[in-house]
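The chain below stands alone and is given as structure tokens, in the form predicted alone.
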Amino acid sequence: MSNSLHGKHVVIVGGGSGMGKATAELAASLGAKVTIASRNEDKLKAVASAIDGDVSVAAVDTTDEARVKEWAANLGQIDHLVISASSAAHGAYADLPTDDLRSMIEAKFVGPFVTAREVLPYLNQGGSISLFSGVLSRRPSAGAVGLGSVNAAVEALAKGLAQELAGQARVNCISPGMVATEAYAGMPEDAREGMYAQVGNSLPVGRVGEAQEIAQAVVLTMTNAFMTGAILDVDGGHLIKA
């Protein structure tokens, strides 16, 4: 890799579970100092205690701008910001409650927008920002028009920031396909496994993704100094499936 994570300060918003947690584990294993943040401090502490490395935690709700400002001001200097925290509202266009749409926009777009802005003054020269979208941005699906639209907005944000912050920070966006994470823990096991099988069988790779595979892509965006403005599709071939 062109830029080692050893000794770097990596901040992961959404690091308490799923793809953010897997990224924290991988970054720590590569010698990074890691800060994980999310709303649930107890979950963060449990994750941090299970990782072998230098990991600190912070309870932060990215939809609370005042709290984000306060937290960012106390971070110290950082090298890489990853924002994997997310929210998804599904439902037919005619039926999706507007309040659900607004909540998703706040959590998945406005929250990352504000968080990146507030952390930027503390980001070391040549550092990176990695955002998260999803396959629905460019392969829309009935019942997820709102989510696809917000994903597209996140990708536009990444590309715009890559231009505006040129010479100061690199900005990229990870676009995952379906990944087996705690996000689906609330589903009955049979339904969850059936969903994984149905989606996986439709993909060229024949299965859904694993959180660790997404973490590898995030590390690439942090360590490849020639990558900016990229939308990195890690989706098992979802965008090119029949």
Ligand SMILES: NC(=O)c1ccc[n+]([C@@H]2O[C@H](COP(=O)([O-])OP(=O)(O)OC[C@H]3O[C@@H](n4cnc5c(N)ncnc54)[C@H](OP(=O)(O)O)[C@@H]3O)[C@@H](O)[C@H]2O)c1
The other form holds:
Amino acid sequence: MSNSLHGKHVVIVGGGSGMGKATAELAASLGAKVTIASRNEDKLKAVASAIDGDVSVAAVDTTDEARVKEWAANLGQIDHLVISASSAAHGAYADLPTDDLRSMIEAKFVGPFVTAREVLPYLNQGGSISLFSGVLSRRPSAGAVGLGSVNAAVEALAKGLAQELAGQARVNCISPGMVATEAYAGMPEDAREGMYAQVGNSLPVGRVGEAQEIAQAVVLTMTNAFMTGAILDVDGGHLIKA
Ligand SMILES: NC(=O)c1ccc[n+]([C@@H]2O[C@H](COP(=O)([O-])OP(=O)(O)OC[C@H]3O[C@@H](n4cnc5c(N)ncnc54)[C@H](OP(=O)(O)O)[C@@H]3O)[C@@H](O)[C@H]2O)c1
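Please supply the corresponding structure for the form predicted together with the ligand (the preceding block corresponds to the form predicted alone).
In what comes next, the whole complex appears, and the chain from above leads the way.
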């Protein structure tokens, strides 16, 4: 497979905001035909109309298996699949409601598992799948053991799939540190900025990440034909901090 995205069909599930949106913008600027999918079609249309390029949208909830199957069957051939869609549940181990844990596992693990499986028949030979985990998989934190565990499962999925799909598709996993995205839009601004400052100050780079910096890493996993089974840490040094 060529190491250029020019003319390639890149599908980004979770492309309506954050790192998925930044990846859509970068891929389109590199000449890819891009499809962005997530649950909120209006949000997707607004993102697509702001990008100067060939961008299509699709309303898909990865936890709705019937919809995922229907969508995948009408997608056409693709070259690269990126899945950044997820939701996270935080809470102390003793207090995290089991329903919240199950919902997170559905959105962050089962959804991507099913989506990749259903899109696979339409993935061109030599194409790639890029999944998303996060630093909590290998740098656990009190109050987030559920999320850390799901991140670890996503990393195991990426490595296992890289083996099972060898010769058919490359599979990698991006593990971001804290990145300022719409994922934190529900927080009061003061609390959010305080959290960014606190986490940023604890990191070797001295700040939290920007979505565009993660998009650069996603483009690497798509275009570097020697990369498979990799967990790519783009975290400002979070894993090696004191
Ligand atoms: N931001 C961070 O600090 C951070 C740190 C470590 C890891 N991560 C991981 O990095 C990835 C991207 O995070 P982000 O910050 O870019 O997230 P984000 O800005 O919240 O974007 C997530 C996207 O996923 C979509 N989505 C959520 N649930 C979905 C579902 N069931 N089906 C389809 N689409 C769904 C959302 O749109 P709709 O609501 O319209 O569906 C949204 O477009 C996630 O896996 C996240 O866990 C993030």
